[in-house]
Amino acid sequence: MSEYAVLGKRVPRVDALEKVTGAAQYGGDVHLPGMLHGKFVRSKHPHAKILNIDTSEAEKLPGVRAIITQDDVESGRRVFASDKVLYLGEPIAAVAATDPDIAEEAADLIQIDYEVLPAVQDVMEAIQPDAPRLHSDDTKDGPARRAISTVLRKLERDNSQDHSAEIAELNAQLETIEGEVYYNISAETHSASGDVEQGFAESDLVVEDTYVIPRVHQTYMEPHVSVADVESTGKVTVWASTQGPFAIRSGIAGTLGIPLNQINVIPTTMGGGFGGRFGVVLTHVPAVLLSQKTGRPVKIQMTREEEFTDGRPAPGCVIKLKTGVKNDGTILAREGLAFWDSGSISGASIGSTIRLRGVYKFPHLKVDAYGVYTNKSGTAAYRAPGTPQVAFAGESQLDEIARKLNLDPVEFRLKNMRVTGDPVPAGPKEPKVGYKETLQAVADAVDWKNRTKGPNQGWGVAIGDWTNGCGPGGMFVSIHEDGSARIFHGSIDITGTDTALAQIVAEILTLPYEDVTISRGDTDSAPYATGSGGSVVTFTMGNTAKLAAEDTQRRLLELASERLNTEVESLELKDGRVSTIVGDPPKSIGFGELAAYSLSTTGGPIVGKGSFARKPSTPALAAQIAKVEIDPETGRIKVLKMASSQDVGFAINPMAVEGQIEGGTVQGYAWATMEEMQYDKKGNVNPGFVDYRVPTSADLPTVESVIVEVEAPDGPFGAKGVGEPPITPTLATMANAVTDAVGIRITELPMKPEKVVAALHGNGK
């Protein structure tokens, strides 16, 4: 790639100073005159009918200003439980009081009578016919029954000939299928290409396994918090810690029936999100309802325990997987069946199950996935939603196949990887990709072919693919009278994306990076921007910034042409000035002078506009290799080496890219070895950082980041989003390394020391 002045450079984040000095304003820092404090009344049971709600004692408490329940939600959309509760900690009511302690005391005084119902916490128990039913319309046929039923319906509709014999035979087959009707189903997806039965028949080796991945929390540092202020005119203002202020605005409008132009969402600095801050009903809507009722601002801030009992974690799942290959390592067929733990509401990442195809040439593929209701809170995105779970199953099984066939696991993957132009199972042809380059890069980084290992040591390799997110966005770039530039937009910076946007604008306008500032508006002032997640911001808003800067450039050239009496075609931007390309002596004029001149021209101030919607999705890959050592007595896993490569298209800011690679890898390492939300028959039993283990600095491995740049045709300067991919392979990388170290395959995460010891001793306890 050609050399740039600003792009590709390691520049500091634009928000670094305000964060390290404490100047950044988070949601908890918002305090308004006369503000009240909200507190939820939560269910004490995971599943129960609500017989009565008595608020009389709470209403008598001095300082209590309002109590709301589902009766206060005119739209009827579920904000609070009203007929029955579906998980431990589900909100039933909310209190607003003059002091947080008074609000909490009032919440404790509200009496709720229940009729306790049987609950189900395990996803595989929930699909059984004798499981407690959370909802009424949740029965689905399984894949085998559905395949037969589909043919039956076609034959029954075909009147061209007599199909009675075929219909009778198919009905007989249906009667022989057991356990193929699933219950408590919230959603489903199905994909198929080729003929998997043919593929398995032609295979020399067929491997089947079941993989179990637990729920994990995003463990952001800042709890959910909202402040709502409803004016007497009905105007609603919400200060929110969110990844998507425009989504919050739409959610409030849809839930409460308020016009969009009457809602303004002001995003605060966010203390971590990782996909967990897109939800709208957790604190935003209740805060608005309480403010409407009291006529005063209301803040609701969840505690850490509430985050774990009523947050929206990543879904756990059970994946049954079957893969067939030839003896030479050629992959032929794969069949996957996944059950995702949706909790009490639909929304688990079941669509990601198609990634069981990975980046490989599967001639035959069949994937069925179900979201399953359980008596738990709902789920949400967590960094590459659903993909780490799927990659754990798919890459673990490929590694097992390589072991059985005595094949090098890197070469085995390279042999079967798709390249540009290849057909994609159950999808379009592969666009420009760098799959092989990315895997080869990480293998070279650790000198894979010359790797060595001692006793109880092992190497693991895995890959994870992701598709670049994309969405709508708008942006303005203006030139000040001193020649500096300002970006104005409405997207949220959670990973240093504002820095990348400033670099793009500085590069196009030939300004020093320090001369470009960024302002973020609220939903009343800023142009629409898609939510910050799915590796979308650098791609979407980067393209938007490029368009806005180019529009600004056009305006500068037009004004300079006027002032210098020169054709636009003979001018160029250089070092914050517009200069003639040829001429002796060359003529030039500074941006500041042009900005001042623009104030008195018919065109007005120099403001460039960029608006972007969507371009073809861009695939990316992360590949990882780890070397571990296992203590056979304690089961402790020690990471001796960890290298992670990623195809980023073009690294606009390599320092930020490396930070994303390191952060995602560490999160995956924690998921693989220690993190899990634990449940008993009542509900979550580790709702806090005392019992929910996350890694400390003493636990963390050193990560070697390897940047691969295979240009994205539609990305800004070839860049791809970088936030999601690095977590995708790590669960499998760690599992494969442990297997190589001790010869035992662990298919249920996390691989905590006691689980490793049990596997080594062969008793499974």
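Positions refer to the first chain, counted from 1. Just so we're on the same page, rigid core means the largest C-alpha set that superposes within 1.5 Å between forms. All values derive from a computational prediction rather than experimental measurement. Compared with the form predicted in complex with its partner chain:
With the core held fixed, E567 shows a CA shift below 2 Å between the two forms. Superposition of the core reveals a Cα shift of less than 2 Å for D130 between the two forms. After superposing the rigid core, the C-alpha of E156 moves by 2 Å or more between the two forms.
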Contents of the next structure:
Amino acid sequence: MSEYAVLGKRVPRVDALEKVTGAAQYGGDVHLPGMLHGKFVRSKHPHAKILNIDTSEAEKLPGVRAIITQDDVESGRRVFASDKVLYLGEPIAAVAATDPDIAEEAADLIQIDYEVLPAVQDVMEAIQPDAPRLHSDDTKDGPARRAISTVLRKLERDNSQDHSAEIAELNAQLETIEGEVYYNISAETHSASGDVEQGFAESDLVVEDTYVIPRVHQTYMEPHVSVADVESTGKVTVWASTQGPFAIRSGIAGTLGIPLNQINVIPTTMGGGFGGRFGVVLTHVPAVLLSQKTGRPVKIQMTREEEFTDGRPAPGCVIKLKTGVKNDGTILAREGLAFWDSGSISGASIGSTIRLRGVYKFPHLKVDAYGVYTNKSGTAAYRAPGTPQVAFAGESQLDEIARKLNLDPVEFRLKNMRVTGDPVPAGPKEPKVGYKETLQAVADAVDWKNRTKGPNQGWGVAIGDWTNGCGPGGMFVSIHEDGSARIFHGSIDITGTDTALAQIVAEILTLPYEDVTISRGDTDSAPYATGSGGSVVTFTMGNTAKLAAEDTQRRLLELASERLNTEVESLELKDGRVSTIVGDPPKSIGFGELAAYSLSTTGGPIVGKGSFARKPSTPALAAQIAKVEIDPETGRIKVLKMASSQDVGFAINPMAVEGQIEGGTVQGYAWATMEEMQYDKKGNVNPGFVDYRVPTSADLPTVESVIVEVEAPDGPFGAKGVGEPPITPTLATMANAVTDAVGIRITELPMKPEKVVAALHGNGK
Amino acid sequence: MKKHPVSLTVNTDTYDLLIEPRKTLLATLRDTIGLTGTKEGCSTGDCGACTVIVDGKAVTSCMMLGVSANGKEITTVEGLASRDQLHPIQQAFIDKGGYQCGFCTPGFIVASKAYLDENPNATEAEIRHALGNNICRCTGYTKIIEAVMSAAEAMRNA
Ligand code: FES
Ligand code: FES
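Here we have the form predicted on its own; I need the corresponding form predicted in complex with its partner chain.
To see the whole picture, the full complex is given below, headed by that same chain.
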């Protein structure tokens, strides 16, 4: 796309200097005069009644300024456990002291008496009738009972005729499936289209399996941190390292009952989030409470260990999946039942279970999903929340089918893939998509047809789909008297989105990239911006930037037309000036001159405004192919090649796009092969990097990224959100490669060396 | 808690400090001296975000006590660039897109400097191995390794 001057170019990021010199200010770098430090008292049991909290010894420690518990939360919203703790590490109290070490000493001195209760950590145990229960009102019918109860309820409501015989019959049926009542259920979702039973009956081959995906932590490198300062007027200022300052503002307001306009959230540079940095209860709310109580600024910084025990990681899940196909590889039906481990709080990305349908065209689909309470911390989003898990199940099963039918796994997928306009099972029609192009691109990149392999080597392919979110955003673009432009907005840049916004504005205003600067306001000053999650920023703020730049352009043309005495229609922006399109003699005027002139006009300074709410997003596909080699002695999986393609619509900055593809692919690789938060009866047992291994540069070769551009009709210059898709296929890509290498199908992640060895000896999953 | 006198040099400036024996070098640099470029990612020696150079060797400063740094010469990320020029490694991280959130970046840049000073002809495999104690969660390492390789070349040609 060489028609652009700045877009599509590998320009350096706008924040380059501060990031490489250590000047960037992250949450933990905020230091205010008189600042206190907060630490938590955390539960020592995964499930227990709290009998007594004794703070008397801690209060005597010199340097301690305040101790708070749930009693200090006037709104009554749960910030601390007060009656019972639901997981190991749940906060019960917080201390503010003049030094972090003193605060920690004080926290250790607080005495909690417990009555220990039995705990449950496993989803499949938690749904049983004899499981310990976390909350009340938590039973739900399983799919078969649900089908009957739905009819039953309808009949019971219908007074027009007597259904007593049918009702008795259905009730009798219900009794035969009494075991299908689930306990500890936090949420449920169900979708269907066609008739799966008919689909399976018409199939030549039906494959069924259960997939187990572990809970993993986002592991952003900067642990949660906040600094809160509550003035005597009640004004609350919070320095927050967060993906969504406006979400934090409303979150604090909602949790503590503080008026929105009394809260200012100042976003700091953020050390990664991946979906895990939207919440307020971990540090922001406790810091505000401690500052309210002490009248001093308070900093709370979580340790890495606290991140593992009290963070909000990605949910693990158990997926039972069944797929029916014809001998020629035509997919007919798929049925999935998923149990998502939501920990002690409702939630857990269960809505993504529908993505079990993949990007394939087939008539019969049924998906049932349940969120299940367990004695663990709650969960949150992690890069395409829920999708890597379901893609692991769906794409592993397709691979198995391709093996059984002796079909090429790429051809098999291409044959069944939806194209633009195709019906989506249990969904609307497919908009403009590039699924086939994306899979083909990665296959071409590795020369799939001519692939070769040695002993214990194998190739795996898988895909994952995701649609970027969209949300409201506002932005201003000003032109200064030196002719440069400045963007002012409130959205958070993690991955280089500020750079993309500057590129968009530079392109429209015909300025050199260097002449566009960008600054971020806090929630008091900046217009609203949707949070940086769901791959929304480039799509949403990119559209906003386009509107703001076009508005600026209008004003520049208007002013130039006055100055040059020429109709607006015969003027254009060119190289940072407004010039006559044709004209003899040619006339032109610089932006700087127009900016200076504007100051004396009735219209005032040049400020372009962009305000954007919503446009339809288009689905994106990520496709990956890995070549691995297994050491049968140690079970170690060595990646020999990893190619990762993605339809990004249009790559505004290819360097940043590659960075997303590479980073997401490696996170997926880690989930597949090494990461797993482990729990025993007492709670999380691997809260640190020694036992929770994440990959380093020594683990992997270079990820080869393949950019595919199938324009998104409503994206800025055709761009789609880029951040999330690349993690979605990798779990299955790796599993499929292992199967191709050594013939074992691992359905329970992660594929740690010992599991691979066990599976090779015929006793693994 | 009783404080101990400590004298150390950080990026050519000498500091005479009184610090508690339990404070780490990382806390001393960040909280006492106010150089916050060095980051804390784990405080257990496992992520490399806090890497500084002590007497020519890369050290995870969360694992070293401030009092043990007495008499030592320390280089942090703030000490790499001269007034008008970035260190070639810093420049390469910009040119190659070797960072995203940037939280791991000071640690990677400092660790790379210590390593390339020692082994200017390092191969890709050696660099991947040498940086094996530094965690980056964003980049997938591809562009970090590219950056360090190209910086090594720039340094050799300088
Ligand atoms: S903070 Fe020192 S190694 Fe992680
Ligand atoms: S750039 Fe974010 S951790 Fe490395």
